[in-house]
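Have a look below at one chain only, the form predicted alone, in structure tokens format.
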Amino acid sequence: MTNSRRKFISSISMLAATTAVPLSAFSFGKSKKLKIALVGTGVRGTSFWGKRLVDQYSDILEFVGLCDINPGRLEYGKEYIGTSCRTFTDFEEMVKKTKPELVIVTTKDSTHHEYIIKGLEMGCDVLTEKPLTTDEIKCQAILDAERKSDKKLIVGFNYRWSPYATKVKELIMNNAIGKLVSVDFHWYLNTYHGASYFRRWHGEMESGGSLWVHKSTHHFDLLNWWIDSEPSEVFAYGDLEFYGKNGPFKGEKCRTCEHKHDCKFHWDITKDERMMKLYANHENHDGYIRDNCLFREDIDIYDKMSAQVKYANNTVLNYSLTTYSPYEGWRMGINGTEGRIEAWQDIPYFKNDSIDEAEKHAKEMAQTGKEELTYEPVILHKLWNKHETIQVGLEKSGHGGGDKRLHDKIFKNPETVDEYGRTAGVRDGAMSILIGIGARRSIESGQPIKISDLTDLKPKVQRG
């Protein structure tokens, strides 16, 4: 065994159950390439996990095998790819036969739970796209087997790594405004992006588990980095009330749809070559339609989220998630003893913002290796003084920077130490969806509901 292979070995099983040690991982040398698998062909695991990583680390990482229990989509995503790897419609098969010393999980997020769980049985490390999964008794099942394995698991949260994210970590770090008391956070989601959850699986919440969790999971993960702490107690209220069986009118799906030419939130997918060719080019093969309508009877999700959260430290978050707002964009507010943190995001008439709603997401989602620096205010407002305006440097394509940043620091720069502690394991992902779990089982009992009474985690006071 070469010392560049023992040192990846070595490393990999530092991957934290929890963030109370360092992660190292994936500390791999280019003397031999690190053996890749790929689970689900979907476009996040054929674009940020398959093509990206082929274009840009090639040289130090392989693709072994691709699975997707859809052969069109499997075949079409190879070749999107650009790998000549073999493929699979059985997971087990394909980790026999290939023998990946990391197994990547882009399915639906309801099945995240099986491939992370048999991965790390059949002795892989595994990350997982975002969400962890999508209830409790599945994620006790994922910290169940991780603690048995002798492998790791990370959770591939990317919004940490944007500069934006990252400065106002820096702030809270330094103690800008002194001890931590609450938080106000509030997502919007425009009538383009947010739609689209409701088209796909995402709206069915035996998919998805609802944007408590495959959305919010983002949202929570940041909070819960930035405050240092873990929650402890969330009480919440959400209601369907825009989407699914309110709409004036219903269709099979927008390319059959009778009203296309009144509906305002027709999508013409025929004009979308690449969601063609992936998508609806094999709906034969397992019946998924991209283009489901939006107000089809089977939705079941919530659209309008709002919830209080109680961390372990006593800050206390006040947080919600609009699903059809006339822009996308976010906006928080962090209170503490010593002054305010405001910041921003996409908020239109904040400047002079002149995108178009319709491609904010395709942009925001492009891996073009191109990105077009920008710059975007942070406020910092101490008591009893004037405030003091940030201007911090990102990226508007690739989640703000934050992928391609993701990405280096896992299979390019591992041994670099990061002091903001952005690498997510296995109990950060947990305590991102435990949030909107307990959210969940809050609307339906109309009780606050106790974090430590989801899994047998315990929340923190702080994070390390």
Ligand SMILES: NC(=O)c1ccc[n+]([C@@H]2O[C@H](COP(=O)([O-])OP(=O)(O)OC[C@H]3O[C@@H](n4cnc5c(N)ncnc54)[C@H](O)[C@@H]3O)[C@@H](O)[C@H]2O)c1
The other form holds:
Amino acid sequence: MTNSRRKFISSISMLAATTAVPLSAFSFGKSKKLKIALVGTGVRGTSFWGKRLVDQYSDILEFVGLCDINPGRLEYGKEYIGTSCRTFTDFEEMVKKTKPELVIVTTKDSTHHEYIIKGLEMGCDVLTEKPLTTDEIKCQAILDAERKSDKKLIVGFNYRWSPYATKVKELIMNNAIGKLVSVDFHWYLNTYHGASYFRRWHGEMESGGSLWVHKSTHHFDLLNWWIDSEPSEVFAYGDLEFYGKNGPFKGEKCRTCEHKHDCKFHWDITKDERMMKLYANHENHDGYIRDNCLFREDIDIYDKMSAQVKYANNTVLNYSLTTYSPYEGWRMGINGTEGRIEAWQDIPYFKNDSIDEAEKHAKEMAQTGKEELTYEPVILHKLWNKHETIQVGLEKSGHGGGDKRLHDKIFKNPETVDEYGRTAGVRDGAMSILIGIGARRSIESGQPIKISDLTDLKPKVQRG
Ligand SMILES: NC(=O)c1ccc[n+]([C@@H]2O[C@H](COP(=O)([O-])OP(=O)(O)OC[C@H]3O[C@@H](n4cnc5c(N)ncnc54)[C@H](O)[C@@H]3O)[C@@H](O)[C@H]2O)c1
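Structure of the form predicted in complex with the ligand (previous: the form predicted alone):
What follows is the whole complex; the chain from before opens it.
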């Protein structure tokens, strides 16, 4: 067995550290490359889990199959990834014919459960993109399937791997502010990135479970990991006050819209070659309009979200997500019995910076941004002391460098012991979406929701 293959096997076992049994597909003694099949050849599947794997790790893995319900996007995806593997529009046929060891799921969120469950049942290990799924019933079905299977399931969380997020974890782990008491966490999406969710399938509750799940799963996973406990109860408010039916006018799609000169959100997809090749050229197959109107009537998700979450270790969280901010960034305060941590990223006024928000969004969406370095401060303010400013170096693109580090951990440096516990398992995937699902249920019912009422998982005081 090659050294790199052994490293890969070990990395996957470590990623699944929160599950009981090491992943089975990567049994020792094999000299051949790991066989991967991917379902969902959209932007994330073709770039991060497609082309990047082929470019960086072809000595230890190979694609044996690609699948998507859109045959046009599938063929373009194959070309973009740079593989000669077979393509399928039927997942079961792909798995039967190509016998992959690992299935990667990068489809629309609401369909993750289908492929996770089928993949496990058909004898494959499965790596899924976040969010694990979009509601509590599908979540329970995934938990049941994973328990029945001798194969393993990994959730590809990348935010934990950003050096900035890791620094906050390190301070908390080192007891810098004593026992955690409360957290304020507020995330602001700008009028490019925030708006883009409302143009796409993400604007429909049925497809993405709302941004409470699709987007906040990232934030709740970070918070669960930092707080090192599991959520027990959530109460939330939310509304749709800006996008969707609230817009001043509507059109069929930006390309043909009669309001293109008046609408501040007009987006010319024809100027973006990758977006045209990935989506617009294949609309005839599935009717999916990538530059859809963000003021269309059928948008039914929230664009204003606020929640309070109580953790099993008694920490309380005040959380909000804004979807039409003039800048994109976030800020957080963590209070402990011995002090406070303040952290933020991309708040332009704090640096006296003028950021081109449109350019920043284009780089993030294309997932091709160069690894430009930047420095962001974390404040540590111990009780009775002057505050300390800690400068953390991180990349501007790829979720603060989290994307790259997640891959490197899986494929390049698997044997390094991770003292920060950044590896995320199925339970982490579930706990991060259950806060968002609970928030939705709370808005619907006007009542606080107990996380233990959603699935059979009982919140633990300490993660483990
Ligand atoms: N971790 C991150 O930072 C990150 C970033 C972007 C996207 N994502 C996740 O990656 C996934 C894909 O997102 P995307 O931005 O690439 O979306 P996308 O719309 O570009 O791609 C989704 C693909 O799934 C296909 N699809 C839809 N329903 C399907 C079905 N039933 N069976 C098979 N294929 C189906 C679509 O045709 C499309 O090609 C999502 O779950 C998203 O949450 C994660």
